[in-house]
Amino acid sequence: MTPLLAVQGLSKQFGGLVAVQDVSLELAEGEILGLIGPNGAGKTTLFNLISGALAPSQGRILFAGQEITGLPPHRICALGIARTFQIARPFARLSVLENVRIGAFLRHPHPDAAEARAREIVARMGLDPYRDVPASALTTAGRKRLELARALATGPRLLLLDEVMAGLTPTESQEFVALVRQIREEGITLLVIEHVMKAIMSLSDRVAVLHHGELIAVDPPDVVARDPRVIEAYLGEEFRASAA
């Protein structure tokens, strides 16, 4: 079977620095993939290099069969790839409705058709209180909540989650595990970059780990968390103990 995403011999340099080196991954439809790795791995350029950001060195990046290496981001989002950053960055003075709605015109540009996916997805990621608040007061968990709903409006089948969880709560951590379930339950299938440990072992069918730019590990949740190299590179001999 093809995979739903497949990247190949994928490297990018920034002048003498080599971010990602030689990463080779493939991600199913329907499942979920963790990303971990320490601070500077490469994390975030490997989404940046998927979702058409930066343009690699080198490699293929493949979706659904169809090469998109190189291709702009609105490009590649029409396709069907969509992110959410590390940083929320919304549309601070339109309204949380607003914000969405903007994601929903790329498959809905009728805009009463617009408006009525934008009102379903507010609603599903529990923001319909603040349907029409500004973006901008909203809490650090509201951000993230409309950074996912503004990625889910253009439709996606791979959804690429950048850090949703950093700097919420442990109960707001567990809804938004809940709520990534639900989006995997409903066909679309997740790219996760998360330094919450307890939540991407629990969430994830595998787990990817890099490490200075390589790809050192590619496993299931419980084989990564006994993994010598991964343990010494990233997680410590406290979580393996934990895990234990």
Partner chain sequence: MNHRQRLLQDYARLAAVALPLLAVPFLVDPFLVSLAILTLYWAYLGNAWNIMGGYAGQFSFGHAMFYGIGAYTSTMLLLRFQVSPWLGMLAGAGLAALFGAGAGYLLFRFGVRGHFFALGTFALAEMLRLIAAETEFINRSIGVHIPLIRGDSWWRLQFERTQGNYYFVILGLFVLGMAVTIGLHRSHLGAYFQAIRENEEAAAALGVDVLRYKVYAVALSAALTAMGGSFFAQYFLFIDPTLAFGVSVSVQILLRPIVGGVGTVWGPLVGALLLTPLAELTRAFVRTPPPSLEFLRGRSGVDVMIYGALLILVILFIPDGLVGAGRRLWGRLSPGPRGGRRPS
The other form holds:
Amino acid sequence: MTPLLAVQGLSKQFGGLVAVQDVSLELAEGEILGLIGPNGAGKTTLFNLISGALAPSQGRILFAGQEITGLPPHRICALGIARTFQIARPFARLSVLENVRIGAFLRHPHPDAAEARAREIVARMGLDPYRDVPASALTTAGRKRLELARALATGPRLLLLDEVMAGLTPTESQEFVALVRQIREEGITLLVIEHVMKAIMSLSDRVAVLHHGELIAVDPPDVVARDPRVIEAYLGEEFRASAA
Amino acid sequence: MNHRQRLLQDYARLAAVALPLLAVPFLVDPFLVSLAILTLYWAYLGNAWNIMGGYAGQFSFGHAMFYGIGAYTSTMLLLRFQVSPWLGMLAGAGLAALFGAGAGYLLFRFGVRGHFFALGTFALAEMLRLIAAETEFINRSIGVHIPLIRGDSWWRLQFERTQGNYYFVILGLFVLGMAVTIGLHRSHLGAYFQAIRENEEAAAALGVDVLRYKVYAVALSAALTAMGGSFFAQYFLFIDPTLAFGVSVSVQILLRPIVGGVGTVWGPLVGALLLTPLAELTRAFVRTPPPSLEFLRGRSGVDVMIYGALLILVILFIPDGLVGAGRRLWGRLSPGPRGGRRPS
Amino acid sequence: MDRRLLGLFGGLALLALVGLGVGPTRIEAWFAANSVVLRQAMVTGLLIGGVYGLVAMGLTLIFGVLDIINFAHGALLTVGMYLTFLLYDRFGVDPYLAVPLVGAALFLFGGLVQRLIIHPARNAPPHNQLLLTLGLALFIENALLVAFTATPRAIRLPYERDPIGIGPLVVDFPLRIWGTTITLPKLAAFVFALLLTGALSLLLQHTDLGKAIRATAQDRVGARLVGVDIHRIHLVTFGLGTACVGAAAALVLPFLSVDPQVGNTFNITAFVIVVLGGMGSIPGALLGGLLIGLTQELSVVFAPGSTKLLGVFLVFILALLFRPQGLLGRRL
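Now show me the form predicted together with its partner chain; what you just gave was the form predicted alone.
Expanding to the full complex; the earlier chain stays at the top.
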């Protein structure tokens, strides 16, 4: 079976700085793949490459067997890859509903259909009470939900989540884990960058570890947690701390 | 409420504003009619600017380029080829849209944004002015007169006897422009424009072809602005490079929507309702100043000086314009959290 | 980037083709016939370019530190010119003596403007700040129109044609070198403008104030962390920027008549220079000033009958498209 997403030998240099180095990765349909690594490991750069915000220096990206390397972001989104931003980028002066509607227009050109779809997603994300307030009025947790809601509204097959749980309280991130699981139930494949170790380990089918732009492991969570290279590179104290 | 109902409601509001206005030429004296013509004319132009500068957030400092293209196109077609200004207006709109799309595409494609985009549009308008002043075909910097005709002619869009007809023409244009904005405001196009204004990267990540929609915004705004230029040429019966492409045209065009409220449907009209009579009052004041201000008699510049001061005050104290300030005040006065849609 | 270079080379190739089409001998003949005009244009262009550099330096300084495009820059120049005119007309103050006076006056005026108008809107979106300075420009320009009417005013130096002795050397004015004519006011403006530009660069490089200004330009937050009073730096920088136009105003009045609109051309030219030389770059401003001075004068020679600004705008659009970071990038 063709993997939903295949990244082949992907590299990105900024000037002399190597941000992503020869990364190859495959995602099966319906999978949740966690992506971890220390700060500056190149996780967000990898997202930017897959979503088309950046063009790779070398390598190819295939989505459902189709080459998407170097396509502009809106084309990639139209093909079925949606993303969230690490630092939420709400359309500040538009209402929450209007924000989500922008995403919904992609598959529902008629305003009524887009609005209905947007309402549905807003309700599911628990944003109903804030439906008509400007997005600038949301709290951090609210903005994270809005990011996710907007991305979902584009009707993706693959969803890239960039630290949607960072800065949330434990209760809030538990709710998020439940949300993400539910999204997978609908048949959406997920690639998730996360710093909250407990969440990522319980959520992911497999975990990929980036270190200095290189992929050093792609394994089930329990294997990754025991992998000496990973512990060496990154997990070390942090994982032991969260396991304790 | 579904989309169609909302649209109908907005159009009903527009009709409620526009229909009573039809009576104006029958009720007031000619001076007030000419004031009303100017007010609607500036509201119309402000609305056209607002599509690009307000909704799509592509701040234009050189809208005179589109305006001038419209003014010269209809005028030259009329003078050289006897084409009706109505057709000339459409031709000018098409030409301005093409020019705007081309210029916009170049600037956007090369990543000219924010400050630099504003400066770029400014420079383009100035270039057109300088080129116009050197072009023999349009009589260089001397300008072009549209010959007077006796009586009224709808075909030639010239009314010697019934000035009020100009009023109906500009009222029609104004309603057309507002109808376009309302349609836009309620459609995915308008939503995309606003998303681009708020955050281009986020919009692109949600499947919005940012470059394409920015170019659409420029083309649409350019076409409407050019039609205003054609109207002015027919009303004033004279056009020269400064009247067509001058900096003051660009400034005047953006002044009303800024004062009224950028990116709101009614902002340009509100701004025009305030500023245009203000300008006329100032001019009247300078013609016959009170004794204490005798030195102002006949001096030009007072009106624009007031514009300048007003612009500063508005930006400093009500940056979202009169409509925005009004909304905030309304929000504070009305009890409880505001449910339902935000008013347009 | 590749696309930009491609465009640039494509343009050059096109020019070369046009050149071949016209024919090398005809081009040579044209140059021979116009050599004096060309030389004069180059000299005049360089001389005025020095003043443009000074004006642009003020603009680039303000942009580099406050991140504001000051649309009122030209209008402030007009203020400076009227001030110089009044000083000369009422009190007989020599315009070159007026350079420090008008510079200081404009420094204060600039500081006032910054505190009253720019500072309160420091967190507003960029186009609102642009509009603020535009409103200021409209206000100033038209206040001057009300006060002085549109009649141009000029002054004429009584010693404009006197010979000047430098040591044993006596120089006659207007100076004739290399088949060109150089008048005293233009030469003086050029020399003083270069001196002031140099002085300001030294100030920025070597004084504590200059270091604080550069630190603020590079990293506002960082500068605050190491104890720089950002608000004061903004005030002083804006004042310095407007002092530049004040000095320039006094320098140009002996050869340029003043009317309320005179600043517009300078304003536009300064924008072009700043974009060309690199926003926030002091050497870029000077280099850009000289280049634009040349472009402006030469464009009249190559396209007779056209206005000086046409070539300038062409350069501007090209610079925006092909080298938006400017010739020298941003280095303050």
